[in-house]
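Just one chain follows, in the form predicted on its own, and it is written as C-alpha cells.
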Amino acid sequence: MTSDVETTFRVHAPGRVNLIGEHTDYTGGLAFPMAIDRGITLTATTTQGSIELTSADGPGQVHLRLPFHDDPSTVEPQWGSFIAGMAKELEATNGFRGHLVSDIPAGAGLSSSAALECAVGKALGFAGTALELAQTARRAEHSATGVPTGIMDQLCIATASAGHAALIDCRGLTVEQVPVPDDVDIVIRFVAHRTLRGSAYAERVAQCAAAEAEIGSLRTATLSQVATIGDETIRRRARHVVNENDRVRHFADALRRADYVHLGRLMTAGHASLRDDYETSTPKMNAAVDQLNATPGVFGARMTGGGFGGCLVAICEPGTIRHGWIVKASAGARVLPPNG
C-alpha cells in the first residue's frame, strides 16, 4: 500500500494445521499442512513513515518508524517483532495504522506468527509471488525469534487453496494442492501453550545437520544408511525424518483414495515417532492423543506443530469429537474485498 492518499483496507491470513510431516521442512523434506478457516484479520489505514498497530489478543501497541533498520527481536511488545521483521525485509517506507483480530491463539502450534507475517506482507503491498512472500516471511521469522524454522508454515499460508491441503516439497519449494474430502471432520484440540523461543527446536535442527554430515541429505537417505549413524540420539532423530517423509507420501495417496483407516494409522505412527524418536511431545500431549485414538469414530490423532505443547489434530467421522475446533481447508493470505 504505497499511495499518498489514505486508504482503508483489510487483509486476512489463515492459520495452518499440519496433518503430517513434522520436523521435515528444514531438511528439505515433505510436509502436508492445511490452511484453516481460523486466522488473523488486519483492518488498517495507509500511513507514511510508520506502522502503528494494536491487537485484540496481544498486550501493548506496536509503533515502528519506517524504514526500520534495527534488530526485530528487540521490539516490544514481543508480537511486534514479527511485524518489524517483515517491515525490515521489505524495506518498507509506507506503512499503516490499524488493529488485529485473531482466532488462532498464540502458542497453540497453529502458525499464528507465520499468519501475522503474511498478513503484514500483504498490508505493506507485497507484490511478488506466493513463494517469494513465504521466503520473505520465513526470513522475518528468523530475525524476530532467532529460531531456525523451516518454510512449511509460511509456504502453506501463502499458497493455500480453499478445500485443499498442501503437499509441500521443501527441497524443490513446490506445492501440490490435494482436495480434502468433506465426509470427515478434521478437529483441532488445544492442549498446552508453548513457544519455540528457548525450546529444544534449534537443538533438533542441529541434530539433523549432524546426521546429514554423516550420511548426506535426509531427504534421500535410507533407513539402512540411518542405521550406520554412531550416536544413538542422532540416529533416532534421522530415523524420524526419513520415516516421516515416507508417511507424508502414503498419507497424500490415502487421502486421494479416501482411505481414512490408513490415514489414521499413519497419524498414530507419526505421533509415536515424535514421542519416541524425536522427543518433541510431552506426557500431557501423549495422554490426550491416546484418549482421542481410543475414541470410537476417530481414525487417528497426533500432535501438530513444532512440539513441546500446542495442539492435537484428529481425523474422525462427522460429529465424533465435540470438544475442539472443527476446521475446513481455507484459502491463503489475501487482501479482502471492501465489504467482504
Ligand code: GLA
The other form holds:
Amino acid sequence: MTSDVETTFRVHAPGRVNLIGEHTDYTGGLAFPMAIDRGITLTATTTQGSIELTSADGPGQVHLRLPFHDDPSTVEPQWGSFIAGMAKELEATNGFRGHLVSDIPAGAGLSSSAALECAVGKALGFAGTALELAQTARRAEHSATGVPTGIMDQLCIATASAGHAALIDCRGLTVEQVPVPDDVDIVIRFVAHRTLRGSAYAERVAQCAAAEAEIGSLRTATLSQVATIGDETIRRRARHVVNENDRVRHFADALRRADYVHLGRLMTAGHASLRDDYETSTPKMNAAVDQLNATPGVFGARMTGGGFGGCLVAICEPGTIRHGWIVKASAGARVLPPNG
Ligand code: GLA
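Okay, that's the form predicted on its own, but what's the structure of the form predicted together with the named molecule?
Below: every chain and molecule of the assembly, starting with the one above.
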C-alpha cells in the first residue's frame, strides 16, 4: 500500500477457529481451521519512515521508526510487537499512520495476533503469495513472542475462502478449501483468557521432537511405533498427534458427507485426547465442553487453539445454542475496496 503519494486504505484480516487438528502443525501434521466473521480492520494512510497506530481495544499508541532493527518482543505497548515483527521481516521503509478496530478478543485462542500480522503485511504492501505471507507472519510471531508456534493460524488467515474451512497439510504446506454446509451452527464460546507465552506450549513442541528422535516423523508414525516409546509422557504426547491427524482426515470426509453425528464424535474424542494425552486443557474448559456435549442438539464440542484456556468450539443444530458466537466461514486477509 506504500507509494510516494499518500493514500488512505483499509485492510481486514479475520480470526480463526480450529475445528479439529490441534497441536499437529509443528510436526508437519494436518489441521482443519476456518476463518471467522470476526477480525481486525485497519484504516490507515501511507507514510514514509514510520508506523503510527492506535487501537480501539489495546492501550497506548504504537510508534515505530522504519527500517525497524530492534527486538520486536521489547516493543511497548505489547500489541505493537507483532507489528514490529512484520516491519522487521519485510524490511519496510514505507509505513502508515492509522487506527485499528478488532472484534476478536485477545488471549482467547482465536488468533488475534496472526490476524494482526497478516493485516499489517497487507498494509505494508506485501506482494508475495498467501503462503509467503503466512510464513513471514509466522516468523514475526516468533520474534514477537518467543513461542515456537506452528503455521496453522497464519496459513488459514492468509488463504481463507468465504464459506470454506481450510484443510491444511503442514508438511507440504498445501491447503484444500472444503465447503462448510450452512445447515449447522458453528458456535464459539469464550471460557478463559490465556497466553501461550510462558505456557507449556514450548514444552509440548520439545516433547514431540523427543518422540520424533525416537520413532521418526509423527506424521507417518503408526500407533504400534508410538507404543515403543520408552517415556510414558512422551508416548502419550505422540499418541495424541498420531490419533489427531487421523481424526482430521475422518472429519474432512464427514464434513463432505454432512455427517454431523460423526463430526461431533470426532470433536469429542479430540477433546478427550487434548485433556488426557496432551494435557493442554483445564478443568474449567473440560467442564464447559462436558456441559455443551450434554446439551440436546449439540453434535460435539472441544477446546480450540493452543490451549490452557481460550475458547471452545461446538457444532450444533441451528438455533440450539444462544450463549456464544455463531460464526460463519469467512474470506482471508485482504485489502478492502475503498467504499466496501
Ligand atoms: C496455537 C499455535 C498454532 C497451533 C495451535 C495448536 O494456535 O499458534 O500454530 O500449534 O496453537 O493447534
